[in-house]
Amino acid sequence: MATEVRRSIEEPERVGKLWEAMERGRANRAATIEKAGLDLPAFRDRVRSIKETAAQDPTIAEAFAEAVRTNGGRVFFAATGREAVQYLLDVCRANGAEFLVKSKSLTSEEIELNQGLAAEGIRAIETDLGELLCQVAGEKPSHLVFPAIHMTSDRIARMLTEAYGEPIAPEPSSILSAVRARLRPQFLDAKVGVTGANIGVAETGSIVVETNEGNGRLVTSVPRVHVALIGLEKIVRRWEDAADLVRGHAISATGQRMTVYVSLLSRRLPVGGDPADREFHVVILDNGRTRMRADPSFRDALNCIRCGACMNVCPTYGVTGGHVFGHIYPGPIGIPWTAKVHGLEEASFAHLCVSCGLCHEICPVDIDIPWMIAKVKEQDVEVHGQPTAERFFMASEAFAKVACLAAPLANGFLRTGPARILMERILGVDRRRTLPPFARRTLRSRVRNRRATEGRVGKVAFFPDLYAEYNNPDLGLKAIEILERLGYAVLIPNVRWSGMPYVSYGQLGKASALAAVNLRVLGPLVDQGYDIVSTEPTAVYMLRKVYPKLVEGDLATTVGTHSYGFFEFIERGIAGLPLRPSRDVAGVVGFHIPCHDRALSSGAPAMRFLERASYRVRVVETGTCCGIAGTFGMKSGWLGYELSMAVGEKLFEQFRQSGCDLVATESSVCTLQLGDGLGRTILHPLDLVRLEGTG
């Protein structure tokens, strides 16, 4: 896989335009949603809602089924791909069919239904645009929404000159006008048409097809047999539930308020001639989803309406691509699609995930993608084992133990050229990324013998992570100060650290562990009216979004439920707080939006603390993750720190661009991918304010 890593990552102009492509998605997105002044929490719930009924509910599409046959229609419940090709194949030859045009095609690809009809003599014409490229090129469809979005018009343009022995010119006019041409009397000979289906609606055996090109249309009126392909969880069972989906669907997908043809199909009417004459089939597939739904760990999954928002935001997808991101359904939902429907093999790609959490974030039916993708790892590792490098920073608890304990000699040994080659060889730590120090006396050290203050407001358990305990204490120290000066009375509980990498690594068993472990502490002092506060975003991300998957009842949920970012726990009485800068205030502070904090307060009460102390803040985005995702961009190589420096080039110069006299992040691993990439010194917000009275 590091082989087409790095040769997706030496293409800038495909990486370019496919970046365009993911931020331009991205923001259509979210202009529509503000346009629509849509409550998209609530719709969120509603469409899931829906999504969770058609999956789990195999009444559904029995009723759907009889809804078809009454209407005239034929329908066929395939349990897998062979079976639904072989019916297509049965129906192309009961009509004498030699081709067969096809639009909305993505469970055929899950199929390989071309391939299929292929190895029989029967060919297979797309006539979506995207779909039609990526046939000619040989190639698999890219993306889930835009297959062909990683081709340019030149390598299109030279690509449809070869196929159709005339010349045509890299512009979009010149490219459809070309390609009309071809397809209009394909249409009028075709005898077979094959669609998708974006959705099925019991009460009345209809199908719903949502294209942005008129061909669908052609597909399914023209020729004298259409044949529907539908996956069985796509399936509701009212009309109001599938007007829900068709909106959720576009805007998720295009950021439009509507697809441009939205077409309902009941049942075949003639377009001349005898109505008898036209024949409508339903191909039900399973293929995988029954298994999937009795799976508690992946029926999820089922929920996906194929809007392809989760790879618009992924950071590895946007610099490899679905070639490499996928095998035939791409991006982070593709992973435990393949796993489930083609196999674990087939899905090794879930390595390329760095566990940035962001498709959860922007996935319009809340589907916890990073959580199957953490079980596929999981199974994957049970199966090929874990590369050393992983391994390696999962035991980072115990390594920065030690480190403390000889914190001089690590320290000078971290700087030592010859020292990282070595890490490099036989950790798998890539020499070029920079690590932080560790302090002499870690935090639980240095608080130890301080005087304890009153909680007259209340009572904080400091989470200190491994960063504030043992590489930056000084953190900590400020962190407690503040805490303390707004009267709350503070202790560092006997906790682990928060175990990120545990997950990343698909090694559930030991995460399961070490929450459990700190739940242990935890839960009490949640009893005896203690909040729980941590200045690194990836530890409360654990806590409250985490550990709930990890532990089993009401103890975890509690605590995830009193658990807080430390800016955003101190808010509440910020303005009672002496805050002075400790930098110079006549420029712009660039600050960055860790990804795990966008999940809990999208880092905007660390930019208020530094606004109140008169600091100018703007936040410097990409709209993904920097790169380094924890411990992922400090493995060596394709698939380590070259892919992280990859991701981060956007937002590096975005914050050279910017102007920005200060950079500033809450995240320690940030810190490290920010100061790696810019070459200059990141900040912490607490780094940046003193209290008055201090020095």
Given for the second form:
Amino acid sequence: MATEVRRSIEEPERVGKLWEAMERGRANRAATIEKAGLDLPAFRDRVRSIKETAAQDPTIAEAFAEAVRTNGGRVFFAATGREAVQYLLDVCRANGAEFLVKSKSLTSEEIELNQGLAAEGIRAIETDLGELLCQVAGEKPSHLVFPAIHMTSDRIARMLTEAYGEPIAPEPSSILSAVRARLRPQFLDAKVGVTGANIGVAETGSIVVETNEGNGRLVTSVPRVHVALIGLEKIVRRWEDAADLVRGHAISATGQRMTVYVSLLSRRLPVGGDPADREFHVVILDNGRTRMRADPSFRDALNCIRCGACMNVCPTYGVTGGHVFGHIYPGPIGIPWTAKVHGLEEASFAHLCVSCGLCHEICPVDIDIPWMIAKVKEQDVEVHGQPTAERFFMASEAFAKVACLAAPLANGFLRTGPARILMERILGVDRRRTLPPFARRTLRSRVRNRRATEGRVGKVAFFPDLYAEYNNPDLGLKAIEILERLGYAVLIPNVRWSGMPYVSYGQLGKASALAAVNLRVLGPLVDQGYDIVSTEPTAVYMLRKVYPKLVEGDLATTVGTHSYGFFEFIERGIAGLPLRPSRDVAGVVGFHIPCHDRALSSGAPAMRFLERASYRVRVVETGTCCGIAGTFGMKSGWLGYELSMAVGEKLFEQFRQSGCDLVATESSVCTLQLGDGLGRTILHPLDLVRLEGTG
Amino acid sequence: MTSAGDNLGLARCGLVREAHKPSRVTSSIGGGTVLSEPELSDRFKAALLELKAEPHSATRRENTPDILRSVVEGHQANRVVVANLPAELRAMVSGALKGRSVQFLEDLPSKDVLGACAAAEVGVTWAEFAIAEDGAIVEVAHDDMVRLAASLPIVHVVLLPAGRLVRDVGEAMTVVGGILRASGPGERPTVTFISGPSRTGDIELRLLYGVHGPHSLHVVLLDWYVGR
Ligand code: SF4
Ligand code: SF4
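Beyond the form predicted on its own, can we have the form predicted together with the partner chain?
Below is the entire complex, every chain and molecule, led by the chain shown above.
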């Protein structure tokens, strides 16, 4: 794995235009959503409820099969991929077909149909341009929507010139004409056409096939036999359910409002009035789906509509590409799918996930992909063990406690080269990564002797997490001071850290135990009217989004709904705050939004806070992670620091280009990454203000 | 062969608005906003242009042949196949394209249909209605000759009554669901939403037209025709 990551990073042409494709994908999607005036949360809810019913209700597939048969079609339930391939083989043989034409179907790739047919002497000809290019090259698709995104037009032209035995110029239009001319006779001669199906509709026994190139139209009209391969989770009850899915596929995949050809097929039609024994077969594929449905941790994966949006936002997929970050199903959702359909052994790319959470945020079906990935990692480390560095970072809290007790010593140690080399060798912590110094006195010891203030407005339990407790208590103190000025009584509850690394590194048992400890402290406080506030976005993310997954029951949900990011929380009273800038306001503050805050408030309250203090603020973003992703980027080697910096480089470049005078972010780890990448001081928004009436 | 349009159940579904009666908006859908007719039609044309499809307004019966002729001439095309047109429009089309090879697929022996479509440069077909905001025309086929005529030639010309518009894909699915439910199991048509010419982004993400389907899509909106 490390070797493959290294090759992707060192030879960026291998991943080629992937990053650009992702950026464009995200931009087009956002533009179309805005233009269409789509109410995204409502849309998400609708798609989710349609898909949940479709994926979880086994009677729908039965009803669909019955309706297909009534329409005159044939149905085969394939329990495994092998059974499906065998069925296709039988169909080809019965029709004397030596080859078949195929439109794009990920499901057919899942069952490795082409290989299965080839072994028996039957050629499957891919007709989707991207798939065809992969087929000619003998490579796997590297992106769900743009399978050949890793090839340049020069390479394509060379490859086709050789394959077709005629010169083809590297202009895209020449390539297109050559492919069209080459494939046309094959379409016309084909006896069997195979498609996937984006949707099955039970009420009329119909399928929906969406293609942009028009190959789906030809595959389903010219050959005498049409076989559609459909995963059983794709069947919905009614046509009205299909509308949102048709919309969702196109918008999230390519930013189109609708795919160019959306074909709704219910049976074979005659040609020129002659029915001519035309056949329609539907293969309904299980291949692990029923198993997935029965597994509460992975059930959510069945809701996927294969739009590819999660791929377009995943930072590490973006620099490694689908060949490394994928098996057959690439990208974030590829991790749980691979683990469940192809087995844990094929899903080791799960460790490339840095738990940034962005895939969940963008998914039009609201699938909690990061949670399923954590489950896959959990199973994987049980089998294959845990790297030392990950064990070290999971012990961050204990380390911080000790380091604070001997802060000058520890800081001196962490600054010396030989010590860092030792740490790298023994613990796997990259020597190049700046680690934050430890404070002599922790936040708790510093507030202990303060006079408690009366809570006119309310009561706050301040959750410091590691950074404000052990590394930067000044930050915590400033936050507490502001809260008190606003009329809150503030206490620091007897909680531990939030424990994100346990989730990132697949130790969900430990994560749950820690969550339970914290919830036992926080629950009673919430009952007494306290709100929980933290300056660390990851802590709020854990409390609000992850603890309810880790610990069942109302307690976690209640605590989650009473947990706030600091700036979000103080917004209500901010008008009364005498905020003054502590730096020159002539310049512009470049603001970095931490990934975990994208699931919360996307940095908006912190930016408004700075604007109130007279700063001009501008978001600088690539639309994905800065790359450090918690402690991931502190690990040494290609599966840590190097990968993290490769992801970060895109953002560093944007900051360099931005001409911003100051750089700010809320997250403690993003601060490290930006500091290392930009070689300048990164500020917390609270560093940029002072309160009138204090020093 | 069943001709399209006979059992569409469009009237029963009640969602398709007739533009020639702008004051009469037939229904509101799911509580959504119902746009006024001129707005829908403007949006449809704008959406077509954005998708690189070419809208043509045939305001009167008399200028419709000229539009057809100029489209075909513009592509320097000689071989035209026609399918699925309402019977009363057939004479007009053959008149407009006099001097070229025009084959009405309904008149051909069935074994010749595929060859005729594969050899043609232009396919002329019919759309039952269109989806305004998505710039999609809705083809309802009871015979695959329609789909072959619309997909094999490099130019696709589609005719439709200008005012038969629904707002979006949600409304369209309601209409189509109605059509499919109303047809018997052995009679269900194949319905296709077509929004623009065939395209791909597979080579270096460049948007290219005319992969396997038509390079060009002309949508001729018949202002004067109410439908069969
Ligand atoms: S959580 Fe982030 S890194 Fe992990 S798969 Fe999702 S987008 Fe990729
Ligand atoms: S998981 Fe969500 S975002 Fe990813 S492909 Fe599936 S539906 Fe799209």
